[in-house]
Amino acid sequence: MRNRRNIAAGLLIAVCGLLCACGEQKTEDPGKNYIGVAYYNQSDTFLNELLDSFREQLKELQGEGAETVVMVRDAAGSQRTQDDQVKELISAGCDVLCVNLVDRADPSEIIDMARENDVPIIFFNREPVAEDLMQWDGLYYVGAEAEESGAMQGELAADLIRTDSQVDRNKDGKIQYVILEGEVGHQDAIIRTETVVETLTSQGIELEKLSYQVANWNRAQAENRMEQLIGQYHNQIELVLANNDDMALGAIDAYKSLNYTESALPVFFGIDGTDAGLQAVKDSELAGTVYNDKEGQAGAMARISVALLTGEGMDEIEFQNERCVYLPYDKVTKGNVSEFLFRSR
């Protein structure tokens, strides 16, 4: 790549966030490196926390040497917009791209542009299909296995149902549940939804599905969907399973806005372990969540970025399938939540 001949030992990070001007051009400054970050939507709490950690961990790799500018772009849910933004980032002189795809099944234009300009890509959080990831040796992925998160959420819920008879409020031997799903057609949302139900059933929990609603990973949308479900099912809902913490918290917001008493609430489970989600577990609002290791993922992204910029250290990174890094999930309950609150701060 164009910058390797000019790289010194360490990195000093200067962050250029969402207000960076579109179409800015890189000057041929041998003292600077540029990392472009393109993500699907700035409203996603987990991704914002992951990017904060990415910046921080890049700083920890600093030393005397070249300055690295991080340029961030928000696609607001549009793949076409993201394609255009990646083109802008390449034109602005980015040496490495970190891309959180809007549509994981449609990365071809981004890959083609990057390959033509010899700019490697670290995809994160939303994994391209395997065939796309193998198109070029300058492509990497950092994330986690969605099936593991669904299984852990199911195990958390099964443990609570077995130990707390109050979850089955109507005492019919079945748990009436609803699911708040992340996004239509999104691989992780589908896998989390299917796996959590399969896990509960395999653990001997008898279930009765009342409904599921798509809330696009969004707290406000989840509150709206949950209010509709409450209006339809009233006190029948005993368990709320959400594909992420923001939607679980939105469901709780719906019950609060309708002034339900604590004894009339179902139990709620999320996934991701965002700061707000962890605090809700600590406050006994969420019964549990599944920690998606944003610090570990951010650290992997930072190490791969530095290795690509310096040409050193790639052999020290543990890849699966030659170019993927998967971080494990962890179960979070009130009993261990303090450990994860400490980790995320």
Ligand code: BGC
Given for the second form:
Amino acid sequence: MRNRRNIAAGLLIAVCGLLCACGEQKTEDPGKNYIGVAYYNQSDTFLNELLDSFREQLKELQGEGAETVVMVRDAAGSQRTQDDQVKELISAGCDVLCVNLVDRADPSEIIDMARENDVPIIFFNREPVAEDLMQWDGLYYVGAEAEESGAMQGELAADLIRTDSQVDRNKDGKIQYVILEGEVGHQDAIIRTETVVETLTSQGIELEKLSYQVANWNRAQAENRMEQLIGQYHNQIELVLANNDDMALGAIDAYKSLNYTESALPVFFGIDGTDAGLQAVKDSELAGTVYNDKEGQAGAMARISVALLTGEGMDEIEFQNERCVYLPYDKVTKGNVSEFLFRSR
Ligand code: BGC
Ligand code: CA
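Follow the form predicted alone with the form predicted in complex with the named molecule, if you could.
Every component of the complex follows; first up is the chain already shown.
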């Protein structure tokens, strides 16, 4: 890889005058390492927090005077844009790529470009199918097991329903619930929705489904969907299960803007433990969340990146299925939220 880079650097320097004049291409400095990060959408709260942590941990791992430049690109929800961005990052001389796919079912173009140029890819958060990941041994994945998060959210909700008789507000022995879902086709949306319901049911909680609404992980969309649901179901909703914290917070926003009093509110559960999510647990607005370990995921990405750059330390990383790292989730309630507020920087 190093040879390839030096040759590429030489070529880039040779044509620098021309390219710099156009202002379109970055010139690689042969003394520096370049990591290209491509992510699906810069409006995503969880991913922005994860990437902040990635930059910090990379700096810590490499120590003072590290010569690694991180180049970040936002695909604004378009896989075609992301394909172009990856191409640009490769020709700018990136040695490693971290890719958060827009469409997790469509990584072939990116994989082909990376393989042709011998630039390894660490996919993160949006999991390619195993078949794609096995196409080349320069591919890795860092994320978490969606099933675990759905199960933990279900356990948190079941615990509260069993201990607090107020949750079943109409006292019919059933919990009337709605689910706010992430993007269609995202592993975390499909699997969290399925497992949270299975878990509640297997814990003996009687449920009555009112509605499932897609709000694409987004707080404003969730507020909007929730306003419609409140218009339709009024006080019937007792439990709001959201596939992530931003959507749970959007649901709370909807009740706030309709001036609901606290005693008329359902209980809300999220997933992620974003800064705002943890704060809402602390303030008793969210009954609980499930910590999606962004520091752990960012740390694994940083360690794999450094191992790829230096050729050292890869054997110390524990992979599952040869090239995947899955970080465990954790349950968060008001009782233990301070531990997580401290962890999340
Ligand atoms: C997180 C969401 C985030 C999504 C982006 C999920 O794992 O829980 O908050 O929007 O990933 O892909
Ligand atoms: Ca009820």
